[in-house]
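Read the single chain below, which is given as structure tokens and is the form predicted on its own.
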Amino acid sequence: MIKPDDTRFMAAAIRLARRNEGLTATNPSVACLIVRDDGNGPFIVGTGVTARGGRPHAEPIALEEAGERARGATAYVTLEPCAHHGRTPPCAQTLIDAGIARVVSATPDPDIRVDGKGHAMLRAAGIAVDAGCMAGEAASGLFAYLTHKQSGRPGVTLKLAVSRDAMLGRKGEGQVAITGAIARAQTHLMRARHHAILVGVGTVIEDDPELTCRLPGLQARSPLRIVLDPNGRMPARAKLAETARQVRTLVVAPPGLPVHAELVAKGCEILACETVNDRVALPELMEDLGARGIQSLMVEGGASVAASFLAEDLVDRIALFQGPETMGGQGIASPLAPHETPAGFALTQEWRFGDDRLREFARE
């Protein structure tokens, strides 16, 4: 039975789990709190979040910090503890061995090696298990991992910045600042939390973007950069190509295009793809990226690519920024209007950053 204090501690665990989003490889960023009550109220004796690279998991980190104080305590975990043996024992067994008396978990793990087995191991050892505490909130942070486990493809966040009249920019003017510095910093933070970021080659030719995280202290968290290039138009002098040895760059294209030899020489990787009507076959690409272990993908442009992902029903989250200015008749129309809720999505959060606005949507 979920108690009032359970929600408070689980909310803290969910916040902690965000610390290593995008850094834990094929494992999700999970958090664990060890909480005990010696008669004067509950207090935290151990905290853990999945380490960079995915190991160790959150539970053994929190238990090591708690030490003997874990015996008889409660563990709050944002994802069902794993139940399978690998290089280390399963986290469920680690909790049992530490003498934990109760486990409160947020969301079940759909991995076929877990999927209820973790909770079953704990109960079989006499540990009280209360599952489903703040399940929706935890699943929101874990949506990319959950999507990947359930469908085999990455969880996709579509990010758009539109003007007040629903334009993405002006034709022939390259990058046009639609939002202010605070909102743009939020975009860089989003990049740091994803495994990969994707644009079409048209955006590369028009804007010559860097697609890196340029927030102080987070530069090393720039994700893999992916360019859709079905016709071999990727410029070898683009910033993405020139910096490919510093930040991984993947060019998605049909095999055998001679123009890509120069890109490879500069450090780009070519991913062979299928095409339909001279466009990259997106469902097949998503399967390929999922097979590579890419669980979270941020789609950042442009209008044609965004519309294609929406048309293929491959978007799970939408981050729709809106600036205060209008673009007028030379503007490039956005596939989404700033004041409307896209069909099949629900508004989850709204933010204000100075004169700019961010509306976040999730698939219903």
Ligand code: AOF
Contents of the next structure:
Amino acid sequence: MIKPDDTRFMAAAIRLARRNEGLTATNPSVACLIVRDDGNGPFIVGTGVTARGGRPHAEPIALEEAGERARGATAYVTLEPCAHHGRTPPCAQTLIDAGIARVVSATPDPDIRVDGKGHAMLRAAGIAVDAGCMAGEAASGLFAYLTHKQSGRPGVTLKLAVSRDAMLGRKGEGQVAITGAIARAQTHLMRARHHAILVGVGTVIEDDPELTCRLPGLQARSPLRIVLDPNGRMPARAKLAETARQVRTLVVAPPGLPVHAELVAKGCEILACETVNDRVALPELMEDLGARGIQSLMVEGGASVAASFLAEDLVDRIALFQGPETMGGQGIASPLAPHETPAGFALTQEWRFGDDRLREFARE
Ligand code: AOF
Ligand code: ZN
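Here we have the form predicted on its own; I need the corresponding form predicted in complex with the named molecule.
Zooming out: every chain and molecule, the one shown earlier first.
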């Protein structure tokens, strides 16, 4: 049975798991807390989060910190402990060997090597297992891993910044600041947590963005940058091309376009794609990216790329920033209005950053 304290510790574990989001592929970033109660109330004796690169898993890290204090304790894990032999023994076995008395888990692991076997191993060893504690919240953190495992494509976050009158910018004016510094920092953090970030070539031509994470200390966490370029319009002078040797840049285009040689010379990689009516075929592209191990994708612009992802039903989460200003008639209309909940989505979180607002939605 799940108790109020269980929810409290699982919430802490879910928060801890965010630390290595985007750094553990193709593993999910999982967290584990070892909690003891010697009669004076529960306290944490070990914490672990899946290491960078995916190994070790969260459980052995937490158990090592706990040492002998793990005997008789409860383990909180955001994902069902694994049941397979990888570079290390199964985490379920490690929990059993450490003398854990009870395991509380949040999300089942769809990996066919686990898929219920982790929980079964624990129960067979006489450990009390309570699964499904804060399942929704944990799944939201693991959405990229779960989407990739279940459908083979990356989990997609659509990020939009709109003005009070639902505009994304002004026509022909390049980058227009819609939100302030704190909201911008949030966007950079969001970039750091994704494996790849995608824009249409129109955004490159209009805005000449860098699409990197420029938060102090997190610059190395800039994701792979992807440009949809179905008609070979990607400028070789764009910042994305000029910096392709520092941050990987992938140009998605039909094969055989002449401009490519120059982009390749600057360090861009080219990914050949199918096109439909002069647009990149998105479902096929998503499959290709998934096959390359890309589990999470942030779509950052512009209006028609956002609309295409929505129309193809490829968006799993929406981050909708709203600034305080009004653009007026010269604006580029957003496919989503700031005050409405998009059809098929539910509001999951809402923040205020000064005059700006961020609402996050997840697929229902
Ligand atoms: C856990 N704890 O912290 C993580 C788990 O390549 P391997 O051997 O590391 O296995 C990858 C799989 O391990 C991954 O698909 C998922 O099922 C599980 N991840 N499991 O018990 C963890 N990250
Ligand atoms: Zn494991």
